[in-house]
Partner chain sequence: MKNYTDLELLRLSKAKRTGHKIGVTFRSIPGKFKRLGIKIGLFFKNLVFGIGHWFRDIALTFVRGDWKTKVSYFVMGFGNVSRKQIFRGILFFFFEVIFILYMALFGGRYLSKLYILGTNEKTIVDGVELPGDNSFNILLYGVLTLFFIVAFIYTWNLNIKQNRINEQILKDQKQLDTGKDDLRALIDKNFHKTLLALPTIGIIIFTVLPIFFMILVAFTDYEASHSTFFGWVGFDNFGQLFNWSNSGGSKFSMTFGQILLWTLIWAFFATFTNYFIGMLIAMLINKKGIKLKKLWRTVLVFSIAIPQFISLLFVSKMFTTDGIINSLFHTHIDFWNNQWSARICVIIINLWIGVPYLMLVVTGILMNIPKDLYESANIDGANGFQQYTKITLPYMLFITGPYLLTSFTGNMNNFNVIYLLTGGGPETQAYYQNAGRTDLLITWLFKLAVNKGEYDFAAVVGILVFIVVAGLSLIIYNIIPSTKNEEEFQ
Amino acid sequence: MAERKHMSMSTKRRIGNVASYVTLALISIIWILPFVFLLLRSFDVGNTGPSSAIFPEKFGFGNYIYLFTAGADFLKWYFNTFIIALVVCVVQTAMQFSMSYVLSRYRFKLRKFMMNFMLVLGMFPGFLTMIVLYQVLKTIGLTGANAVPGLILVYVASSGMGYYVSKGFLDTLPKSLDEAALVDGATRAQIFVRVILPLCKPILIYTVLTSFMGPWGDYVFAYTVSLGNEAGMNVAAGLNSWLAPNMINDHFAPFCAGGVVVAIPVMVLFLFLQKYYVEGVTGGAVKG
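May I have the structure of this chain only, in the form predicted alone?
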């Protein structure tokens, strides 16, 4: 009887595992199918317009060549996006880590109130302030062709409010490290740069990746600020302009090629930094 019961439980476990694997396989196929379609359509030089066919009518690299020729503004959009993402990545990482270190290591009046206040503010969707931000940028002349510095200004303005993940990681580091360095005569700045930062590689890489990806993939606010001016567009807003009714028949396949090119930097970063990214997320997910 016991042996039969054991076999029954083992059979149920196998059935459950098979069902789980089949479900995960179906979900993976559904998830990856749009990317496969985008990739295959990017090589279609026989039909540059919209099509439900997955496989190219004529295989070639003409759409990728078009992206990097003088006849397309893709390079300008790509350069704008890279500059925005790079500057925001550096400034936002510096501001977030500085804020996180202060909130983790120092105790001062209104500290708890400040943390809770920033946390509550961060819960409001960003699009609620989009109209106000647009009007402010328009007033100081940072829209249209000058949208790039305007976008950088907005993206880095509230960088310190993203402190909570980094602070959670810093809370796991013993304060005895700071105290030992203070006894040896180090300043707070030296402790932060020479003692704390070398121990924060996982969360530092996590912050760099998230700071870079935010402006890299932004479309709604970037399109609003650029006002359709190609000189101020980022790559998402620029590629979207190719989907206009008067352009989509000639630019859908190049649009797919542009999507592939845009995805490459993020894919490469994740492939090389995936280990540290996961460590940063799990290391920062503690209550501070």
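All of these numbers come straight from a predicted model, not from anything done at the bench. Numbering follows the first chain given and starts at 1. Definition used throughout: the rigid core is the maximal C-alpha set that superposes within 1.5 Å between two forms. What changes on going to the form predicted in complex with its partner chain:
Core-superposed comparison between these two forms: CA of residue 28 displaced by 2 Å or more. In the core-superposed comparison between these two forms, residue 264 has its Cα shifted by less than 2 Å.
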Second form
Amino acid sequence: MAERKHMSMSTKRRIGNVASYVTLALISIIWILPFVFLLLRSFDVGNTGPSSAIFPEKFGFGNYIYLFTAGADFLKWYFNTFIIALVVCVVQTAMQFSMSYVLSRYRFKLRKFMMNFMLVLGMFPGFLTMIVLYQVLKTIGLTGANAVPGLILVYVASSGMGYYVSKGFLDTLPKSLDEAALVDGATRAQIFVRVILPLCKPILIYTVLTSFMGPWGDYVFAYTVSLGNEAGMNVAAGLNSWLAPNMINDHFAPFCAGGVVVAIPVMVLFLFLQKYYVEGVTGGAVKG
Amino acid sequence: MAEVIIKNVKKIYSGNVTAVHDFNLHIKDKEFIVFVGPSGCGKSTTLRMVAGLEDISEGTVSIDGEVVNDMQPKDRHISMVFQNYALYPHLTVYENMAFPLRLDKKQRVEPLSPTEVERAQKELEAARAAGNAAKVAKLEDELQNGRQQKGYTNDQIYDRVTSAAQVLGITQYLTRKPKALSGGQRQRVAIGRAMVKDCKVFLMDEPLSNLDAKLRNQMRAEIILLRKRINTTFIYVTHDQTEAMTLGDRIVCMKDGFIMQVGTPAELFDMPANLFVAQFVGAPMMNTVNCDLSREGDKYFVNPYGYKLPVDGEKGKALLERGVQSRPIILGMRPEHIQLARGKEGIPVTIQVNEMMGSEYHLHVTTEQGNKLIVRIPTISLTDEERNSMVNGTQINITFSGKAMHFFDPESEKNLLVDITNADAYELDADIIKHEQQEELPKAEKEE
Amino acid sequence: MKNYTDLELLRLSKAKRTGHKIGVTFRSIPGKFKRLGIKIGLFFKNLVFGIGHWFRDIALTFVRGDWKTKVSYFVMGFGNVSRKQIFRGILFFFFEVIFILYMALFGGRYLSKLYILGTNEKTIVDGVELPGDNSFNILLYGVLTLFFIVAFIYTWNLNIKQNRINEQILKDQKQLDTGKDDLRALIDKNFHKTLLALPTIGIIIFTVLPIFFMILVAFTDYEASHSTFFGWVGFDNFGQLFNWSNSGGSKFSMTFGQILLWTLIWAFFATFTNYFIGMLIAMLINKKGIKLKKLWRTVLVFSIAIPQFISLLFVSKMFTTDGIINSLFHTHIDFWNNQWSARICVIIINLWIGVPYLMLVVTGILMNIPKDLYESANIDGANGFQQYTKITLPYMLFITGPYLLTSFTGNMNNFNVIYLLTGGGPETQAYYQNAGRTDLLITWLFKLAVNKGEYDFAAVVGILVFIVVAGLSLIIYNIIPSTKNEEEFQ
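Next, give the form predicted in complex with its partner chain, keeping in mind that what was shown is the form predicted alone.
Let's see the whole complex now, leading with the same chain.
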């Protein structure tokens, strides 16, 4: 009796596991499939317009070659995006981290007010400010072909407002570390550099990663600020312009190829830094 | 010479929560002071005000004759050990201990460390042999008077850290990170980090409370040894009365931000200023009962649980000196001052719980009226027969030792026989200061 | 309604208990409003008193101060310089000089016209262009000047306070900080000010100032067609929005209502479908006995690594009439041209975007649920489903309460998914300016401003988005338990 019951239980578990594996495999396929399609389309040199075919008519590297030839502005866009993302991720990380460090570690008169104020500011839709910023950038000549410095300014300027996640992390570091360092004779700047920063590696990497990915894939601001001027576009705005009705018929496959080339650096970063990204996401959500 | 004088210090948090009321204390040089009290009594806050980690709302703290209110912690010449160790997780044990030395970049004249002395002597011999007079003079001067330098050299840091590590028995862990250490080892590192620095006052904030009971006893003994070695002024905060009693030269017992009593362990135990101190110090807790003190001529009697007992000896004399009349009191009796009546007349009680502690019995008993009290009886004083009969429900007779009775005013809860009130605590100390100054001044004049 | 004590409540059935709780919640509303009213009252009282105190302090400092202090009221930094704090004094003085120069040469002009935003339009007389007033510049520099004036008053007050403090310090025969001390304090005592300086200035100039400006724009008729000459219109734009009358009701108001409704529906579905499906997948991956956990997780995480503009644009093309989806199933459905199929599609495709993220969040929390809770539930005889509803779900909802709130408001403003998938379409004549059926308030705002140049209406929509988000946050924040009893699950 007992043996049979035991048997049935393990069978039940086995069936459950098989069902789980099948579901997981299905889910994985659903999530991977669009990339497979994207990859396949990018190699289609026979039909470079939008197509309902899954497999390329003619297989070749023509689309990739097109991206890197003088005819397309892709290289320029790619370079623009790279510069923007690089500068933004350095400056934004510094500003965001300074803000979260101060809000987590110091108690000063305006602290609560600042936090509430930034909370309220964050409830205004971001594009609202864009209308003004665009006009201002236009007057100082940082739109159109010169959009890159303008975009950097826009991305970086308000980055202090995204302090939540790293503040959540900093809040978990015991305050007595700061106090011990204070008694040991460190200045506040030394505490920041020699005690806190080395302990914040995971969250710093997370911040760098997210602030790199933001401008890397941003479309709206880049589109608006570049004003349709191809010299000032980033990849998102540029590649999107290939999907305009008059371009799409021979630019869809190059668009896919461009997408693959854009996705590769972030995927490589993720391959190595996934752990930190996951930590940041979970930590940030729990701390709210 | 590093006295710490805490004068009229108050801590008021925003929202008018007062954590420390008018704290006055004169800590003498090389004294080991323990702040003890239940959590939230303001002991840690006071310590942190001395350390400079907490602003002082009112009053002054001075260390070694200098008011330090506006000084940064690093300029106060203090070392501190934290409750949760506060070791830097990313640094090795060695670097943790070297941290305060590496940060110190002041100009100083520093005697050579043992390694440096050794090297200097070798160089000296070589210089003498070579006939380099200038170098010989320089080395001799350095060996004798120390060297003018900024901060510490790597050799000095190494010598200090390794010698502290040796004292604490953590030499083999110097290259490890704190994460790889046990709680006791981490505590040693924390103490080591505080030791390497030359400090005037050594502060410890509940350093043992994160350790398990056995380790705590062991570390307590080590702190006593450490104290002899470091020989500086200590302020030690704990909520554990055993630690306070065993470590402190003097104990400051606090409650709700007020000092309840300042005194040596013996004073606190024998002459608790009030009911709070009486019950806080000593384990198990002192038994108390409301009853009447009656005076019949020169003799005093108390009537706990309806039994009339004489107050004898010294206590009676002290009461007489103070002219205490018949009045209601709270009578306090420590569990160890209650004996078995053994055939003599006594108060009949029933054993409810019998705790065999090994060397002694703790008996939780109730009187006929239902009052609960605890009796502590050394095992050695009991016959085998008595030990076997000490089961729950047994009735025994007990008597109180008249010498060890404590009398408290039911309203103010003050000890009728101890004059020191809270407010007096500082004035007493102020007298000492005045006294010392007066003594010192004439001497100085004489010397001139 | 009967008042139960907490203990009595325990004896009631679950339904009654819930009913009671709901009753209590509703009955507490008037009290909450009352408390809010008192709070607001107190705030204003404190404000008025604060300002009163400030004036008194300023006056008293003047009366009681020495002549150095008195001069400082007019020449900022004089007190500092004359008390040998050269460094601070010069900074103060420079600020005053710059302020005066700015006001005299630049700011004053704009400020004086701010109330009317300019009177002369640009005209062309005999082929010669006569420059008129530029309303945009007047508004922008006017606002900038206002900010500058506030900054000046703050600094001036600081300057007065310094004098007061310095006098006191000198009276106590203590040392004043030297310039060297000031610099040293920047890396020690005032290190937080050093760190905050740049981020704060950035936020003020690039967020606070523009938002303030756009709020003002909502009260003008600023549109691309006459972008340099416009004026104040008061509440006209808002009036349009609330013009609900059946016959003459404005299209703008109808469109706003419809889009708001869809925005809320979208945010609800986007948040909760992601939440529950993400949770299911996370639990599936974390189930005991499932191998290759890391692989399953990585597959999903990699979809986060692909920039959204690529994946979304590509997927959007997959769903066209001649797209891959239709060819796979040999159908010919026009997903994007029917409002319902379009709406359902964006919600489903959004799952593909959002679930991996949720899966990560949930996995992190699942690992934090103490194992002994499940062990004890096992011993008490709870089956898998009961364990889910009694332990996992409450724990999860409790921990993620605030996250759900931010994710809800985040979805209300989820520009990328809608704009890149449908562009807001299908567009309809029924809506103001041909807005689309899947347009969210945020994409509508974007199109109004960027494509149609109706900045005034865009500003109105922006303000209303803020009001909706803030209102919802306030309400939900007061309902969810996580913000109140932080200790419950710890």
